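Read the single chain below, which is given as structure tokens and is the form predicted alone.
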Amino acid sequence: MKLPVYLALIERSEETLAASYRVVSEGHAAEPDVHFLLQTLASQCDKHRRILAPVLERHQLSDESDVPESLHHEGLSSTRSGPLGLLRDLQDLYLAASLVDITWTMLLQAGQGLADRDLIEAVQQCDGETSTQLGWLRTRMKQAAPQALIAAG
């Protein structure tokens, strides 16, 4: 069974997605909007790894080679400036938890062919969070992109 590889996948995603939100968060900290609301989905992402742990506990994965590092998004180290550079970082993060996102909805379709309400309540506590990110990435994105391609200079 290679759910454990999955489940392994998704803790290590939220890991890096919270990192990534906490650094643009704050290299991007002119931008209020941005800071605080990167911050909260930070908490997000670290809460959804605490809802998953008792299911990871339950299904240990027995190699870490087995996990799929082409998969693995590596996160964000450091952040561009100005609105180009708030525009591709909301971009790379929109990468990221795009991962998470779906990572989710395989989990949740290996949860119902388990019958495995843990893994099952985990899920639906955690994917419609990612879902809303996105959606809050998406809106952030469109509305900086007209002054990061056609005004700034």
Second form
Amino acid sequence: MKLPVYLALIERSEETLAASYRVVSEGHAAEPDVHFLLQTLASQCDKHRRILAPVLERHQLSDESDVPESLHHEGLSSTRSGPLGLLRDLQDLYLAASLVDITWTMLLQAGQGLADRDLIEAVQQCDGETSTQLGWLRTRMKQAAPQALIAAG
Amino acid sequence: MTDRIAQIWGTRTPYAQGARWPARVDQALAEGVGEDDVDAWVQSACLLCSNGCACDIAVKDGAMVGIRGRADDTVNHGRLGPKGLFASWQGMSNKDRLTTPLIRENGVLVETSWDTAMGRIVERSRQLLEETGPLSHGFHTSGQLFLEEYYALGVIGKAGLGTPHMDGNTRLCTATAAAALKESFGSDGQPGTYEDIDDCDAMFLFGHNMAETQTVLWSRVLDRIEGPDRPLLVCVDPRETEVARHADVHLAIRPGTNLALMHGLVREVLEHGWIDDSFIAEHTIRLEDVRAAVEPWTPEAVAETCGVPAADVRRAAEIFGTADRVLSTVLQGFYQSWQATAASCAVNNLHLLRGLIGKPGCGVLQMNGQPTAQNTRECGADGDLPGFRNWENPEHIRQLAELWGVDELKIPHWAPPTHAMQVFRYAEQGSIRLLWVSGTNPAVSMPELPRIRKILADTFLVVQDLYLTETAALADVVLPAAGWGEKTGTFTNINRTVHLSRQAVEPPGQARSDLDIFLDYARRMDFRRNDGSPLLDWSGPEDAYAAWQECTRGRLCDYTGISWTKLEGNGVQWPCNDKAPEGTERLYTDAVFPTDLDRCETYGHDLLTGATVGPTPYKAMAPQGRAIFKTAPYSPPPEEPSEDFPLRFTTGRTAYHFHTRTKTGRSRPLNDAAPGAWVEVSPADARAHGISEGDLVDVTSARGRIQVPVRVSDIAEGTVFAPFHYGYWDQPDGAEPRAANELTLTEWDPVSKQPIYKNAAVRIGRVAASTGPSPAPTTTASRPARGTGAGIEPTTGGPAGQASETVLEPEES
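If the structure you just shared is the form predicted alone, then what does the corresponding form predicted in complex with its partner chain look like?
Now the complete complex, all chains and molecules, led by this one.
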């Protein structure tokens, strides 16, 4: 059964996303809304991992090497500068959050296939927040794009 | 005569529930002027707070010499507050008024002609349009101009230039009121009315020091309190305000924790079943979201987070849940605080749970900070589109394009209009290269002043104002504006009452009305409609008003029935049209809300993050005239006390000043009552720091420092307060910093984008021993702590603070 592989994927993806949110939060601290909100979103990712922990406990990987490194997303380790850099960094976050979002969808399908009520409930507690994270990233990028692409030096 | 500095709210005229508030005509005339000397009384309304008191201006020999309240007006029933009495005409007729345009030459502001000054703006404007386009232009306007002026500015920005970068200082005072109304009810628009004070059984004041922010409205409450059947009063405020002193329950909450308290109150109301199930079923959606959010917030959990007794939370909820008619008011303690929109929506939610809306004595007053802030919101001079239109609704954009005769693509609508904090950020980054400030003073009023001053100094800055403010002193072009009593126009207060303010006197020197300035700019820029005719062909305010009426046709803020003739005399409440020819006292009497997809002003936001909901999910939600329960989980404020900065810092007003004191600081009785800045510290914190009354202290945050004397007051332990009015225009060069906003942080609510003035962490340290008491008034929330006032002179007005009060018998009023 490959479910543990996908559980490992979501676990790692949430961890990467939280770290990426924190990197961008610090890198763009001069944008206060970005700075403070990304801290909140990072905490949501941490919480998702806590919610998932009991499910992971039940569906442990038999062998860590079952999860190919190519499955993972690397996340952001540094930020770009200026208005265009902010836009591009938010786009990278959008991609990382999208991976999490669609992975939740796959896990929900698997949970239903297995009739695993705990897994279904865990996903339902998390995936709404992830999609709101995407919504915020889209809202913020739409606001920033014209100024960054047209007027900024 | 009454000393209206000592007696801020004047003489009591008690009345019973459901009775008419007795009229009392307040009047102040210049020294040596008697009623018989007055040549003319010219109608207006007061511009020195958001209450909107109707008044007449006394004119003698071409000068304003006095003021009196209008007895028949629904807002004030003749009364005026100390600011209206002593800083209205007095705040205008001062030797410091700007009388000629100024331009910066070799780093210095020098006098020039209108032609040269406007020529310089237009040259810069054209050059930037050519180089970069309209996104190079930013506007920061006010909550103190007139409706016609905002609408002109809105049209210039949206249809002339095509820039989304326009907002007002209303972002700092009223943005959350608008946001909360939009999220819950689908559109801006005050549900309640002041008459609800006459009818209510209980009143909740959420972060609202009404006694100082709207003194005349508080007189009305005091008159109910002294009447035969006083309403119960609940006050949420960390300070021992006058409101708190009269309250049955005072929740002296930790700043930044409002939403936790609100969740606790909502939870109690739900737990006890104090709800109207059929109202909820028929007229609301998404109660399940609220149930989930409030679930953890037991009274004990609230007590732990907010620092208030659990029993008080229970009692407050019981009052809300069991009183027949409940009126709530909300202001800056919620709006300028963490999770502002979510906390303010929670007030709306309480009313929806019980169906207490649209009925006498019931409902919500989401207040404003400034006198004409409502118009900034309506006219599209802030982060909204004119007539409460929805930037995400293509049909609304089409309507505006048709009204203005321009292409839909000309009107920026890819995102909401840019909020003030972001406008300043773009200026900081150099992508906004022309910033035009009208009628406000960001160099004192914005958060984190060291940063704001640098931005203002580094950007091509146009400022139009009455005085050479701290902001004007940094400008490249300064335009002298005509003000209240020197121009004609209309404006609208918190409870949708529109007043006409007539020109009483000529403006000083070459000063021109803000409308004339905007129209001149539009002419010089040659903005045109698609058919080649001028975009703004208005000759004056009456044309502008007529255009505005057309813009509001069929919208919630419908002005089409409010002609200037109808406004001769007293105010009229919108909506006023063929269906409601005398105006509308209360909105939502039928519990049908403007949430329809085609009608709503917004599709809403996620209140935690500010993510837009968007048209498709909104449509799926199918509100269809039902109100929406909006909420968010509580999260702690971004800055909490730490080892370095152990105290919570909050800011606010005093009754004697307005905004940054440009007018009130020039009134002798008002200035004498509150002549300088101070910081309030609780007795326990004062002891812990070895500080006593009048000691000079440094208050320091991660961003800056102020040095001010201490008032030991009854503020909640762990919290310190500084008034935000005091800047530097009347300080000597090199004076120690004293503006509260030296300390505040740059962050804003994710939905309303209102800055967070009320949550910062500071430390306090004694600099020098007292040489006398602090200059804080003794008549307000800044009064000395109980049992500590010995040796502190009470605040009085002396001969200059006298006004007459004439109580009219009921049959006369």
